[in-house]
Structure formats: C-alpha cells, structure tokens
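Given next, in structure tokens, is a single chain: the form predicted alone.
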Amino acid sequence: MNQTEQQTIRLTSEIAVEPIQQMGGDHMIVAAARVSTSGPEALEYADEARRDEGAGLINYLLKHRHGTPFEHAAMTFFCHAPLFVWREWHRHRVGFSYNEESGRYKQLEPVFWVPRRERLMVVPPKHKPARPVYLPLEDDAAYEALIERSRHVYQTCYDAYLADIEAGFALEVARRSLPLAIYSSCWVTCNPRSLMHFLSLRTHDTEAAFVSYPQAEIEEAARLLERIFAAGWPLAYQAFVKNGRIAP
C-alpha cells in the first residue's frame, strides 16, 4: 500500500503496563537492611520461605527512612501509553530504566489517546493550578464533539506524517507533525524504593502523608504499578500505605 493512501487512525483511552520479570521480594530487603548487624550471617536472610519474619524491621526501615535496603530488588515492566504521560514519567530517574519506541528508527503506529466519557475534565471556577480538581462533563454531544475533532485532527496530522515519509523525508523529521496523543511503548525497569517515591507523587490519596494531584492518566499507569508492587512485595507495600505512602 502506498503511504500516502490514508490509513485509519485508532482512538483508545487504555493505559497498559504488563509486569515482565521480578527480582527479589520483601526477603532481599530485609537481607540487605541485616548485613549492617550480622555481616556474613544476613546470607541467611535471602531466603523466601524467611520472608514473613521481617514485617516488624520493613515497617521500621520505612517509617525511619532507611531507604537503600529497597534498592535490593527490581521489576520490569512493558508499557503503553500517549506521549504526553510519558513526558511526565520520564522525569523519575533515580533508580528508573527506560528503553522507549524510536519515532527516529521506526513509523509510529496511528494510535491515539482520546479521554474516556466519565473522565472529570471540565474547571471549576476557582481552579488551582497547583491543586486541580476537575468536574464530570454533563453534555453527551459536547463529549461526542470532543471526540469527533480529536479524531479529525489526529487524522490530519497523521496524513501528513505519512506524506511526508512517502516524500523522502527523515521519520525524524517527519515526525513534527504527530501531537502528544500519540502512543508510544516503553520498558521500564525499577527497584522498589524508586518506584515508591513515583507512587507518592502519582498517586491521589486522600490519607497519604503528603497529598498529591496528578493527571489522571498517569495516575492510571501508577496503579497498575502499585497492584504489581503489592503483590510482589506485600510487606513493604502495606509498610508504604501504614506510613502515609512516604518513600524511604
């Protein structure tokens, strides 16, 4: 097919994180924080079936911020996502891995992020910035206006991508044209004291020590994380939550 025949563009509001591989568990923490006690003895420690035994020094360890015990463990992740959330994402780099989808070596795919319909997406009149609460959009045609010039936009600049590459231009170049609703993947590898801090900043809940506001859809990926963190690592999630979800 020629590339410049129009192909049809795909609206999703899915964020995807697929858990890959895991390294460690709750028992590598409690190995790691023992080694400064017990020097060749905290051997003993790296063992699974131990685990339950370090629920009482993980709680410690988190409430006193005691951080690089949580440095001995790591999970890899495949995601999907609009651009626009991984331009926040990226900004994790302590202890954050990324390889992300080339726009430079490769043509992206024509997906694109769309809200969904119960997203809250309308300013109060006292908005803040800094705080953003947002309102449920009541009007079904102003929604299904949305989508409609979303798709007629993202389907122009599309074409052009596309005409451009057909031109004999560089993908890098001719990439300008796509917005930041573009999907893009990327693995993602991090260890559990990083991934906490991503949490506390990611995540809105109302009892965490220190309250945070972030955009909804990388607010998605974060707990698609934090389900995977949770089961990988019960007892220093439940450590994480008990003491107002504050990394170490």
Ligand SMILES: Cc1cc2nc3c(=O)[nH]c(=O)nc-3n(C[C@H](O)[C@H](O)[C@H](O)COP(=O)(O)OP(=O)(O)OC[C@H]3O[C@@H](n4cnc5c(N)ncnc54)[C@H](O)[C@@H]3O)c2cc1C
Contents of the next structure:
Amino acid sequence: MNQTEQQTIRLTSEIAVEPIQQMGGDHMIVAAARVSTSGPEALEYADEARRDEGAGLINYLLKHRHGTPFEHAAMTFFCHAPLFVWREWHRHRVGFSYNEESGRYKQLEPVFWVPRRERLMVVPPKHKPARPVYLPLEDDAAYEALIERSRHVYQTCYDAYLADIEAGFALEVARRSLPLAIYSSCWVTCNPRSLMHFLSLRTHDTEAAFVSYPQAEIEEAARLLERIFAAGWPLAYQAFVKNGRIAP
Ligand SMILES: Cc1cc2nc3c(=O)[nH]c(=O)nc-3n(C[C@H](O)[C@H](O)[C@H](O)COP(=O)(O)OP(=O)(O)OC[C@H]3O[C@@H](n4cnc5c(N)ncnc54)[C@H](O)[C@@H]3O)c2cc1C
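Given the form predicted alone, state the structure of the form predicted in complex with the named molecule.
Following is the full complex, with the preceding chain placed first.
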C-alpha cells in the first residue's frame, strides 16, 4: 500500500502545554524596577534569595500599571492545539514570539479535535453572542452522532489531502481541504507582562475587573500557562489576581 493511502485519523480533545524554559523570576522584575531609584545598586536585588522583599513593590507596580519591569523575564512553551485555537492565539502580537510547524514543508498529522463529553456546548434559549454561556449536552446519542459526523468528515478531508499529495500536488495546495479542527504545534515565548495580558482576555473569571468570555479551548491553554506563571513568578501572579487580573 502506498505510504499516503488510508491513514486512520485520531480524535482528541486534549490541549497540551509543556514548559521548555524559564528565564528570570520575581526578583528580576524587582531589580529592573529598582534601577529607577537605585541606579547600579539595583543589581543587588537581582538575587532570588531576596525575592520576598519585593512583594510590596511588585504589587505597587501592578496596581499602578508600571508594566515594563515585567518584561525582564521570559518563558517558552511547546503547545499542541487545533488550528482554531492558534487562530485566536496568534492575535496576541505584542510580547509573544511564535514558531509553528509548517503545512507547506511537512505533511500534517491526522489528529483532529472533538469536544469533550462534558464540555458546555448547547446554545441556551436566551443566547448573547458577545457573552456566550453554553449549557451541558444531556443527550448521549446526540454526542455520539456529533463524534461520528466529525470522524466521517475529518477522514474524508484527510483522504482528499492524501490523494492530492499522492497526485503530486504541493503540500501548500493539498492542505486546502483540511478543517480548523486539525492540530498544529507551536513554540511560544512570552514575558510575564504579555502573559498577563493574554490571561486577562483568554480566561473567564467572574472576580476579574473585566470579565472576558473566551472559547473554552484557548482558556484551557491559558489555564495551563497560568499554572506555570503562578509557580515561576508567585509574587507577580498574586499581585495580578489581587488587582483584578488586569495586565500592567
Ligand atoms: C472574547 C474575545 C472575543 C474576540 N472576538 C473577536 C472577533 O470577533 N473578531 C476579531 O477580529 N477579533 C476578536 N478577538 C481578538 C481581539 O480583537 C484581539 O485581537 C486579541 O484579543 C488580542 O488582543 P490585543 O490586540 O490586546 O493583544 P496584542 O496584540 O498582544 O496587543 C497588546 C496591547 O498592545 C497594544 N497594541 C497592540 N497593537 C497595537 C496597535 N496597532 N495600535 C495601538 N496599540 C496596540 C494594545 O494596548 C494591546 O492591548 C476577540 C478576543 C477575545 C478575548
């Protein structure tokens, strides 16, 4: 059998975020801010052992939206998510660097997203598009039908993709048949300031000063990033939450 024929597709709901590297911590934010009033002596604050001395300053910076000290740290992630998540994620232009697998240079894997059984997905009678709140799906048969329709359409699309490749068409032409549900992987680097901006828009929190209504799948990625942020920059994270989840 030809290599490009009849590859069975894989359905998944998982959004993966793996930390790759981390640079700096709360102490670097403090040291960067301290140069303003201490000049060269600010170097003394670039010491992790002195981190907790900076709690009040970090809270002050966040509260008064002095954002630039939060740019002196960085984190890199490997993320695997469907194209519709990347389409939303890539809108975050400032303080984010991306490198994504190429649909022009490599054959995309037959991995496609389907909603989890428990995902809220039914449109309520009084639906507000700008503030969407969905209902659980009660009907198991309806869910099974949705999965079967997905399987059928994804397999059909992927078969067409492979047929084009087999016929000698370029990958960049063959990929036109692939749906937004196909997965793509990306290397993402950001800093605490840009991450806080992302979190403020891509998480739903009724306690936030501004309540956003993101799609559940990008929120799933955002919540994974939030955990990494909270572990690596606990003072900045606490101040972010305390000040209404608004990026400085
Ligand atoms: C719930 C939700 C619904 C959305 N719905 C839609 C939609 O229907 N259609 C749609 O197209 N998009 C939609 N978006 C995407 C949205 O418009 C933004 O593109 C996305 O949230 C990134 O935000 P940002 O521009 O603030 O981020 P970044 O691009 O990272 O920018 C960060 C900040 O830098 C500053 N900045 C960046 N670029 C400029 C500039 N050119 N000029 C001046 N200041 C700048 C701004 O202060 C900005 O907040 C939606 C986003 C969310 C969260």
